[in-house]
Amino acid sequence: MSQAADAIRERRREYYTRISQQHLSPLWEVLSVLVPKQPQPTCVPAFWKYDDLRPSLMEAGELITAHEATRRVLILENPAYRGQSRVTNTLYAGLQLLKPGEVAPAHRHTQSALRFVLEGRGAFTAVDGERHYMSPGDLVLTPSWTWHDHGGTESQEPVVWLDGLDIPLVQMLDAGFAEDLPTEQQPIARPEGDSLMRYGANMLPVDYHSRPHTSPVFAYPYERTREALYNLSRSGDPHPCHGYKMRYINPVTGGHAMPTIATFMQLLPKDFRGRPYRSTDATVFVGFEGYGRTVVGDRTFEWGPRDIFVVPSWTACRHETQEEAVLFSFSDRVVQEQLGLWRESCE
């Protein structure tokens, strides 16, 4: 019996070697990896304490100008993807610094981007002819193939924000394009707040023609977001896993604000003890208000304002607080939902 088994194994090895020369391989040898019983994430839990990162970011501001760098950013690399510019398997994240008087020159690219402001005031982001002067907690979107530049011309202090982009996803699709504007800054065609006034009041101009898939509002001020969270918290009990969690939306469709990146803000009440939660979208969290603790798999992250952490796909996490706290987060959930793949579990 053993000799027969050895003989068939040898025949198979010879067969695999031979068909490899035809660029073929046997599915039955890898089926359990290709079609697993449940997600097997390669992304790992990761944590960055902002106060530890800030000195390195400020040092970068002494070593290179925003103009020289095009974008002066320190990339947050997931430990599982060193050298690949990934914070999760499909998303990129980085900390961008703009000093007073600087300009990050105008360009556009097929990758979609978000900016979540962490520190400082007075710098602007301009998107397709409109500027938004940034404050901490603001969410600013840069839709695919829109001209955008950043300027610190009216700031009196360094401004830092978290960049989130779908770079790994676009790389996988081989769909990356980029273009520089001949001038350092784009022409301004509309007053600040124009898009929010036009599209942010549950009404639309009658002649509005939508940009496919992306919100016409590109700046979501934190004061309005915080008010929405507060009002939600007064309306009922918190979700057992999320507390009070809301998603940023496209006011035209009611769907996600961007086609490839889902964005969220949640309020965790004082003394919150969340139940374990799992979902298929690896998620990047940012502490904004207060302090808390999140257990991710077998790791525990003690976070405060501006700290950043990653929860991999289908990895149990639960949030705990002793005081009221606010978390921002983003993920590829919108892509998974469109493909019918997204799944969650609140235990």
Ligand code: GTQ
Contents of the next structure:
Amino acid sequence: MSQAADAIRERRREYYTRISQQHLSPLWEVLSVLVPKQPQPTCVPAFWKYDDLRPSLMEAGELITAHEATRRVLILENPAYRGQSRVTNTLYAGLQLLKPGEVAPAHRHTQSALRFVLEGRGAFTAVDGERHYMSPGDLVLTPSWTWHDHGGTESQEPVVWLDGLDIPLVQMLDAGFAEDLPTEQQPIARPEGDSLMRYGANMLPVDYHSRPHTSPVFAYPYERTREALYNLSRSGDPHPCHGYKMRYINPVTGGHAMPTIATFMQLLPKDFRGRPYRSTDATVFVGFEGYGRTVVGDRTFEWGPRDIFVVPSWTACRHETQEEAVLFSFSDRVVQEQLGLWRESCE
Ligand code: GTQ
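What about the form predicted together with ligand GTQ, after the form predicted alone?
Complete assembly follows, chain above in first position.
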């Protein structure tokens, strides 16, 4: 019996070796990995305390200028993907530092980007001819193929923000293009706040025809976000898993603000004990106000303002607080929704 089994194993091995020279391979050896019963994420839970990484970022500020680096950024690498510039399987994250007087020169690329401002004031991001002077908690979008540059020309202090991009997704699709503007800064064509006033007031210019994929509003100031969360929290019970959670939208369509990255802000009330939650979109969270604890699979992260953590796909996650707290997050949920793949479970 076992001799017969050995013989068949040997014949198969010999067969696999032979067909591999024809660049063929047997599905039955890999089927359960290719078509898993449920997601088997390769990404792992990860945590960065801002106070621990800030000195390294400031040291980068002594070693290289924003001009020389083009973008002076420390990439947050998921421990499962060292050397691959990925924070999750599909997304990239990094911390960018701009010092007073510096300019990160204008370029554009097919990758979409978000900036979530962590500290400092007075630096701007310019997008399509409009500058937004950034304050902590602001969300600034630089949609695919829009010219963008960053300038610390008015700032008195270092400005740090989190960059979130769809780099790994675009890499997988082999759809990356980029170009530099010949001049360091793009010309200013519109006053500050123009896009928010035009498109973010529950009205649209009557003849406005939207760009199909992305929000015409590119800066979402924190005061407005905070006010929306506060008002939501006054008018009803918190969600058992999320507390009070809102998503940033494209006001033209009501859909997500960008086509590849979904963005969210949530308010966790004092003494919140969230129920376990799973979803298929690996998510990057950033603490912004207050302190909390999040259990992610078998890890527990105690976070405060500006700390960053990653929840992999289909990994149970629950939030707890002792005081009111605010969390920013982003994921590829918008892509999965468009493809009919997104699933969630609140236990
Ligand atoms: O600011 O354009 O962190 O192109 C990585 C790639 C930031 C940017 C990053 C980029 C940028």
